[in-house]
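What follows is one chain in structure tokens, specifically the form predicted alone.
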Amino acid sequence: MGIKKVFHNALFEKVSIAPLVTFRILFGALMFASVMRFWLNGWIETQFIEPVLHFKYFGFHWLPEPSAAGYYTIFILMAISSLLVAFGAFYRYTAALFFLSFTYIELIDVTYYLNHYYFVSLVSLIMIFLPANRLHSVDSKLGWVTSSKSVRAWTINILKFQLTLVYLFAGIAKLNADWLINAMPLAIWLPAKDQLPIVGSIFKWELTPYLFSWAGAIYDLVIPFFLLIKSTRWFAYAAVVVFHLLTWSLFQIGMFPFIMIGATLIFFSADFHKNWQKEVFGNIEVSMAEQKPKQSWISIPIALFVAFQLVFPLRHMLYDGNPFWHEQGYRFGWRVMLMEKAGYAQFKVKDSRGRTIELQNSDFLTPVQEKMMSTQPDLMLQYAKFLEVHYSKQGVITEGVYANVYVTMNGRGSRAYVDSSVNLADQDDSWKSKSWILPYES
């Protein structure tokens, strides 16, 4: 079979909805779980209203905040459009809603960023275009949409090769010394589990970081090709189930483990999701109405899609040194826990008569924002401009902001992360190079 064939069948083949069904209605409900679970804790409250500053994502510096009862209204939605797109139910509206509200608030605040929100707001953009509402649905009980069996190849294999990127880029991205030969951050974050019963005497042994890292990246970069290999998919299947029930158990990673999980069924034949269905919805006859013809113009937006997703990641490429120090062009490169990082930082702001003010970063910034900002330059920046506009408001004629900064990375030494003879506050985040920040030394 040539090559053109293949993509051709890759995208435009009639397949059964099945597998997509299942998406939906999984997809849906973890949604639901993981709003009405950050609901309940109460991080509403303390991640957004609270905080006096909140650290924007380059590029949108521009969104609005809500008031405090904006942000509940704003996860209402959410709520209700995640339930509603499990239901399939006015589901390209609810499906879009959902999109907005959660990227929404993924926009407010950088200091938060995880890359399993970044994998959902991927996910829950591309479900709004995709016809998952053709069966087993409310829309197509209603007669609001044409029910159909089948769909094309191109709105199962989107997600496919979604899950597959987030496993080989998580992979490569374990193939250096620190993760292959020092086993960091394992080294540091496993002997700390000790205490777990049954398992945690086995965190004690030396040999452990450095098996748990070898698998873990071997783990990645193989998995996604096994689901694909029918006779070997149930055994990669319980190593997704064991893999990340693991990573729950042992780390603070919320709902991340139980969505991989769930989305990871997509790679399942259609006759396994069609048992399932079976069981829950009994047999539905579905006219065999004629479907539209197939548009070849949809393989164009479709292969802008995946050559971003290809190149995206790879953005710290164009910067010199280490990119776990420097951290440009580190975010959304599906880096998955590859180091254990903490900072100092002291700011100070000299006024034009050359007095300096030295401040507690805990009278501006709550604790998880101020471990943030103490590692990552961008959100220095902002913190800088911050500290600059607000003792102007209180009469002081600034004449810049400094830090004295040092971070420890992977259980080395403290050392200088900053120029502290730059005013930060003068700086421009951007894409060109950060010069002030100190080469690391390894």
Contents of the next structure:
Amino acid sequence: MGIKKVFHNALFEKVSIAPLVTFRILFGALMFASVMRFWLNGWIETQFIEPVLHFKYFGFHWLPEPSAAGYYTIFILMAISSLLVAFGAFYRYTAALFFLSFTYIELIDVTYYLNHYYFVSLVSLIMIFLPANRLHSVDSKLGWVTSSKSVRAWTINILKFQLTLVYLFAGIAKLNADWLINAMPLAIWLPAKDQLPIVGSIFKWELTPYLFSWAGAIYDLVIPFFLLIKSTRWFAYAAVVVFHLLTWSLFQIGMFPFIMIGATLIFFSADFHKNWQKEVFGNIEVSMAEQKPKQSWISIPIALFVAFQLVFPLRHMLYDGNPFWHEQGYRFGWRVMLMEKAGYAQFKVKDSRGRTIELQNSDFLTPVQEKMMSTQPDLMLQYAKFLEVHYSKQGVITEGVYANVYVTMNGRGSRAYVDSSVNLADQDDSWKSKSWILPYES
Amino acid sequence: MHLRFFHIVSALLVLLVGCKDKPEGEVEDNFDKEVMLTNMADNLIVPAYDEWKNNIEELKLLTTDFKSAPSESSLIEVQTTFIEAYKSWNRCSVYEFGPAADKGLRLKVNIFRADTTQIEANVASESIEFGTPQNAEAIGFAAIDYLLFSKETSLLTDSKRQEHLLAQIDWVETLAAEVSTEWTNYQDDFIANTNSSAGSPLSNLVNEINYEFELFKNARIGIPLGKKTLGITQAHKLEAVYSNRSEDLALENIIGIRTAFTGGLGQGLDDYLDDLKATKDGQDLSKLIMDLFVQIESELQATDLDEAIKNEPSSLDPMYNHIEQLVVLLKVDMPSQLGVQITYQDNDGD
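Structure of the form predicted together with the partner chain, given the form predicted alone:
Okay, now the whole complex, with that chain kicking things off.
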């Protein structure tokens, strides 16, 4: 089979819609659960409404912040649209609405950045373009869309690609000295869990973090391929379940384990999905008459998307130094649970006569915001600019904003993190390397 | 197919459980979180609250006596006992979790400010409603400090003022009695939960040590020293400004924080850090922290805060510098080594 044919089949071969239907239902349901969990935890208040300021994403400073009522409205829209996605009702519109509302909320404050939120945004973006409502959906039941038992292969393969990428990049990121040779940060995190029944005592052994580190790295690197190969699929899926349930019980990582356990079902065969759908929905006859002709042009946006996904996570290589330390090019790279990092940032506003005001971060930031700002340089810049404006408004003739920042990474003693002689309010965030971040000395 | 799945899962479980009895590779271990928490609760926290409560009860008795027969000598007795009660509060204020957090004790008992206009209004009206926003800065130890020590008013002759003083003390006494009782109920939960995650006793202890130490740094020293006001000193913002005992109270406070760290004579966070072999630049982290505590305490003992701030604020720079160093060790190094997060709310990690 020629390479051209392989690509053609991967994109346009007619395959069963069944895996896509499972994915749609599970994804919608899990998103609904996530939204409700967020709401019931009171996080709409504490993460969005209460903070005095929000840290913006680079390039998204223009994004308006909703009012309190606005936040609740958006979360209601998010909850409703996720449910309607699961039911396949007004699917294209509700998928788009979910993508927009979810991503909008994510873009409000970079403090809460999580790889899994980025994953959800990407998947929900992809889903807008997938005909996942062609079967076992409200839309198809009511004849709003033509029912179909088959879809083009790309609609399923693009999800497999995205999942593969998450694991692969997470695995590659673990191939560093701290993870493999020092078993960091697990050598810190696991002994803290020694109170757990049965497994707890194991976590005190010096060998355990090494076992977990290596197993984790190997797991991430090979699991997508074992999921792709039919003969190893059940074994691989068992590993997925065990791995994610283990991380869920050990760490505070919210819904992510369940999203992965649900999403990786996409790797299973059409028959696997058909079986349970037949049980639940019964046998549905679909006229095979009309099938949309293949749309060759679709290969272009897919190629662009794939290329972006392959390259963008690697952009940290363009920066000198340790990306775990300076975090430039760190986000959107599937670097998950990779370091124990904590910081303390003492900001000082200097006036034109050289006198200083020492900041108490809790006057302006929530604990989570302070924690994130204290280790992430782009947030420090935003904070410095905020402080300059705030104190200028108060009548202080500000000369500049400076910071003494100390950061510890993976158990090494705290180190000075930024050049305290640099006026941070004067620095602009950009793609360029931030020269005022002090180099990492191990 | 399904069978194979279960075989694998059970094989993994057997593997994990089976490892349990293997002694090799085990860290030499004489530290136990439960022992530490038991020590904290039994030997430190509960006795600290009891002492505070007893001091307040005595203060209330003496104040009642004073009110029935006001005299210079009985006033001095009340004042002395008040300082003792204030000190004992400053030794237990670090434990703001569990019952104390439920009540929001810090904001009720000691807010560092006395809104004298509001206090005078309350004295004049012969009534006070505790817990209203209007009275937020007219209650607790700062208000009592004003009532007992302000030179411009006469407590000896003004019965309304005496009545108000008693009401204030009575209110603090109620809080102290409640938190003391509630701790005896909370004690078992505190000891039984040896988690390190957000909201666990260990995490609460680490977080509140930090919160209290930042209060020490900012409210007790930094703000009066002008750190937040372009170096323009604010001696009137010192703790207990009317009795002028701020350095004594600050000393008790930092001793309280240090004790919460060391666990007194029993096991504490310093032992936990040693057990984890936590070091910084080749030195034991626990020792670095202890050295700074001792250093700051001795500097504080040699200081009259009010005088230093008014006459020679720069004389406090060395001590302030040590305080800044200690904040970094307590807030960055210690939690990171313990696997505890400095954040007061639950969150999704990544």
